[in-house]
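Next comes just one chain, in structure tokens: the form predicted on its own.
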Amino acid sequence: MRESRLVTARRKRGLFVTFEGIEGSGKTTQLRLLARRFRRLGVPLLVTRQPGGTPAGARLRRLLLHAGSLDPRAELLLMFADRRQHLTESIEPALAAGTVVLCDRYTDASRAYQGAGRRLGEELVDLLHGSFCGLDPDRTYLFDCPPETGLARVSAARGSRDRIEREALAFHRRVREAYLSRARREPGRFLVLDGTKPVDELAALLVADAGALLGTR
């Protein structure tokens, strides 16, 4: 890629790209390598996360991933009210003024880890979607791993683990063919990538792939 393409063709939109994934597949590593590209090739970025991308929101995460326990209906409504007011404070006036952002988990998080790993079912998941967001990823980057492969990675970095991290290996088995399922059903949108693949190798991937998409733009 060459920087005066990739900052020339950008259109007057941004390009919302998500990252999403089991716990330990390896997203939050490769979103911030593509990050370090982009910047160095002068593209405005917005770096953020769900949840906690927001003051409001960083508080929100902290309930969410530290809670002694909550009801899933009430974690579902928590996830989305940190989405909502995301979106309203971050995202969307970054992608009106042209920025590229990549955010770390999104809606598809929602539809694996509440609607299947909680069992609340995809379809509510995507009633609030609509009523309360409605804007989609341009890309989702899916990173997927053996449930087992990503929790050994959780504790070898950290030697702990948060509330949904703890959750039985039934639990991340569900989330996992959620994502899975999603990606059959929208492949226009979602780009599987194979989480236990070298980080360079995958690295390089993502770097063609959203070169090509804002070479687009």
Ligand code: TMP
Given for the second form:
Amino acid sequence: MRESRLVTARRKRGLFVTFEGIEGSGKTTQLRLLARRFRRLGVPLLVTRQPGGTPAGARLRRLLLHAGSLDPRAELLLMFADRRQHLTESIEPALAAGTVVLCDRYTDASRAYQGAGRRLGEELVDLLHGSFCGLDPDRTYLFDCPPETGLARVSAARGSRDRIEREALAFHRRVREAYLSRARREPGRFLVLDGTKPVDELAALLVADAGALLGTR
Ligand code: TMP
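Form predicted on its own already given; the form predicted together with this ligand follows:
So here's everything in the complex, that chain up top.
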């Protein structure tokens, strides 16, 4: 009896799905397409992002992307301030209510950008994650593409780049490699997708994978 109640409770918890990749990798487009599909199916959904998923986070996002310059550790701490607020105010209550959470970036972005890009080391990021967040995604979609391709897409779409997008190519190469290396270490959580593939092809892969995840809960 007690066991069956536990199973029911676990089934009711939502699903936490994150979207990761370098600049211009196509992750946000795919997140929106999957969200549209889930909405049509009537799946309870929270579509959100980091940094910037709460009112406080929106202010932190402006600071993080447009401040003149930031010390790398200060940048990392602000990312975690945003993340902590986002988790407690929005993500955790949504998951507890059975909502599927689609989040554009999460701690893997700090591992890749601050850990590798800024060379602070993944251990420091893992330490902060363990102390302040703890929650890991059920699934992470990593969109991989060469930084040259991604940055060209950003410029074509927006014409200008923010503080982090303006970093040197070597920075973005480190970010890409760190993402891929994390994915190799956690093959059960990550699904790596080739971000140079056609949008429709990628969308079909995601619908199949996320649909299966939902179906097995
Ligand atoms: P976005 O434009 O894809 O929403 O991402 C915002 C920028 O913030 C992007 O350049 C990646 C960066 N970022 C980090 O450097 N560390 C982090 O932890 C997160 C969440 C984002």
